[in-house]
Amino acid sequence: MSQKIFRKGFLALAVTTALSISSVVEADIVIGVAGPHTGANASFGEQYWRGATQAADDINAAGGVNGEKIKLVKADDACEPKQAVSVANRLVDQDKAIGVVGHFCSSSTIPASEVYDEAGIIAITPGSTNPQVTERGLSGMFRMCGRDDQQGIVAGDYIVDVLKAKKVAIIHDKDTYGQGLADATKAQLAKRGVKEVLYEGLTRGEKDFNALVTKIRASGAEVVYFGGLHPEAGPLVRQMREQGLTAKFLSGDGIVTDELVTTAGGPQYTKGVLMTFGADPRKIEDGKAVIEKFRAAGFEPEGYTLYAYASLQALAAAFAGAGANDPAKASEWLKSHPVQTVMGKKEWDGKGDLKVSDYVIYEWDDAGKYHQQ
């Protein structure tokens, strides 16, 4: 063999080896951030993305996880179940994700999580509250939020104990999350001896609810409980007020966005609206430095922003605790170890639910802002 051929072979081997070593050194931990990044509920997708992006930046700046950097991939499901399954498959097959922060709508999270389970991927949702998310025996499914059967208890008790209402109209959007939350509240009211005077569904995407408002008026309801999201909650409460209905309007964590005011047509319509949501994470000392970063960048970390940040922290801690980027080992670790997050210490049970839920009541003011009561 000539010296020339030997040198070419040696150089080729050297290049191949260098590329191989480089690929190991520069390998990324790919995490999908799945939710409604477009469509009527895109404000929640932005909260997810902002929170996860800041968390990834902070974790990577501190050295990453197991010597590797976190790389985020945006996965838009538009809160549509079929699209959620499609993007879940893309995350698995194309993006090679080993973890997911998402989804948002329970009707998207439930089918998408079946894809992740089959692929052996760990997922944690910052905001899907339907009980079935974690009741199907999926080993790698977690949540950073509470459940509707917990949220419904808080809402039902508030209606009875604080609002002292005897006549309650229950409205839902026929979706997994909305109707599930409405039914959980309905069940708690029944336990407290209150039978709803109206139980009615509306269709997501509708804007004209005047016929429904007429039914609410005829029912004599003192409180209207709505299980659904802000694109429908806003027009509904506005049309109630325009028709002179003064009944209290109470909803859940699907309206935790400033977009509620926009969809309602102004703070004059949302003033006094009540909602259940976790205790304000912006008031927790653990998150002070992170919150200041968001505000310095001109973004208020409302709603699920810090939930998404904490979700990525939990995934990072799980992979680090497992000592390898192995989703199965990370899932096992997360179910037996607490994680210190931007929202304080979090612990999970064997189902993937938080051991402690902290739902409280919020009220919207005349400036279009919500405050914890």
Second form
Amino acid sequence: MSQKIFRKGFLALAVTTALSISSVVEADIVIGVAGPHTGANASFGEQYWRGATQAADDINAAGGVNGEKIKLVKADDACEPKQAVSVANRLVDQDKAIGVVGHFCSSSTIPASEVYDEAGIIAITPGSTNPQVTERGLSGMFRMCGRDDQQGIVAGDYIVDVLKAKKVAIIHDKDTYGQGLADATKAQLAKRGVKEVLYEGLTRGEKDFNALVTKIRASGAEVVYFGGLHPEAGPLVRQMREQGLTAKFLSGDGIVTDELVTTAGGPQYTKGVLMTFGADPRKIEDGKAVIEKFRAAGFEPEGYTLYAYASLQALAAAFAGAGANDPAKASEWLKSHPVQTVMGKKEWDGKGDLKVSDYVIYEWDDAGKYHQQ
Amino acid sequence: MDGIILQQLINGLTLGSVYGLIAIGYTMVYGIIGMINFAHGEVYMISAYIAAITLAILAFFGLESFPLLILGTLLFTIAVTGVYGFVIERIAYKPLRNSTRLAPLISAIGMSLILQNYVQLSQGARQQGVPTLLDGALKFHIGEGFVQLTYTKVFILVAAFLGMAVLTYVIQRTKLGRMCRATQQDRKMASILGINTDRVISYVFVIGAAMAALAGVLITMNYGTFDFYAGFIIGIKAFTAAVLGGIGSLPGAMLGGIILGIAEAQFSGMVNTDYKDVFSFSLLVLILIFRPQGLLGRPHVAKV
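Please show me the structure of the same protein in the form predicted together with the partner chain, now that we have looked at it in the form predicted alone.
Below: every chain and molecule of the assembly, starting with the one above.
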């Protein structure tokens, strides 16, 4: 009898020791920040990282989540699907992340999210807009931005209603994001009775699009819609202007960085370029204090910076709301509760999409900056 | 369709002349040591960075007239890139001179990765750009349509053909060229007859790098943007051009580059941009089937 009590006591002691040890070891909530930290799209990775680190600092300063501090891990996918899967595996197996902010390119997010789904962790992408990101029924996949089919509707309507164009050339970069966006715009144009005069793909990584530009010129297009990213958009718009093509240039959220001007070779080429992007989060009152913090540190929170900040806020809120660091419970919580972020109140539907998206048109000026119209 | 075909011809010619310049580096190295220098695309990429840095320095010292600016940039970039070519050969290929044929090929691929990462780490992964140096364009009206040609493109065409002409003269008429040709014909015999073949191989790497540097300055001027990854695609295209023209043949590399550039542009214009690379590589396969030595290459005759 006494032996039994002793054994029970020993067991209880062992369990409490183990618990206290494990709570010392896992005193941090590990969150991965996955995106193109290197490569041609590294500026978006920098926006992600800046946004997420600032958010983590602010949340940790306010006491953390469930009494634990958030620890961020940088995961570089260089916008390559293969690398995205391998960093996703590393986040899950080695770093033991329970949440991920990322990725950026839809072609990376889609395969990586399969890994997160298998490991049962929660992921929220600040910037992947392809519909397939949330359409596949993964329970822990969310996004902080709109979808290409919403973005395409705004672009298509703008071309028809404001630019009043009859002839539209649609160019894409043959990538999941770029072509998906181009197709969404094409569908909306078709719905509004405009058939494109040209629909073609260019190759990512190339710089010479002169042959394509000549073809656009021959098609007589008044508007060129481009689905793709700034490393190709810049040279494309420059070569259009160099060949004397004055058609309007409209693109999506893949060019929302000052680097567009660098890749085009100066603001004289990007002047008048139009793009669709979520309403400028810097204009929302909720984020004022945070934006001041970024600016004080010498970083302008452009593009996806605040999206990344808000994504981490949403993750923290979900874990706090679930009351435990359980990704499955957190996903469930996030699908039924709104979260107050730097970008205002955000609410998700059952798929993980935002209930309200707010795409608007921006225009680039002759000083190389973009402004909401 | 007025002027469209002509415009595409100009597009193809400017692109092709640059392919040709880079192809020279592949073809000369192959001609002399029978090895494909897969790090050559990266030499071009590095020259773009050197050109941009030189431009910035010259502009900082208040040099603003275009001829002086471009001449200074060209000379400095060619010199520094030439040094890169020399050093790359010393580090990655010379120690492997008498090993199996596979070893230098693999060390070339390794060199290419090292150079890419070295530039990424030292210069950052972001896109880099230079402002337009030469504003304005020529415009010709043809029927209803027009052909537009920027001054930059005119400059590129002239400079590229001038570069090729100078190189052809050097190879055909000077002592250095004679040494190169002799080494290419028979390395062992040339060295018996008193030519320092190791030095000739170094020269060839420097010449190839200099041509890639010329291409780097010209493309940087034309597109205004580049990154650490810029050497990959253009390297593959230039390699294709060298094989198309007959690898080992100098006029073949230039011709191959121009044919490839024009074929790409005309195919994009008339059929489809999506499949232009498929078309270029199909063209290469067809030529290799019917003329395995390439357009201007000489068939390899084994001496018995």
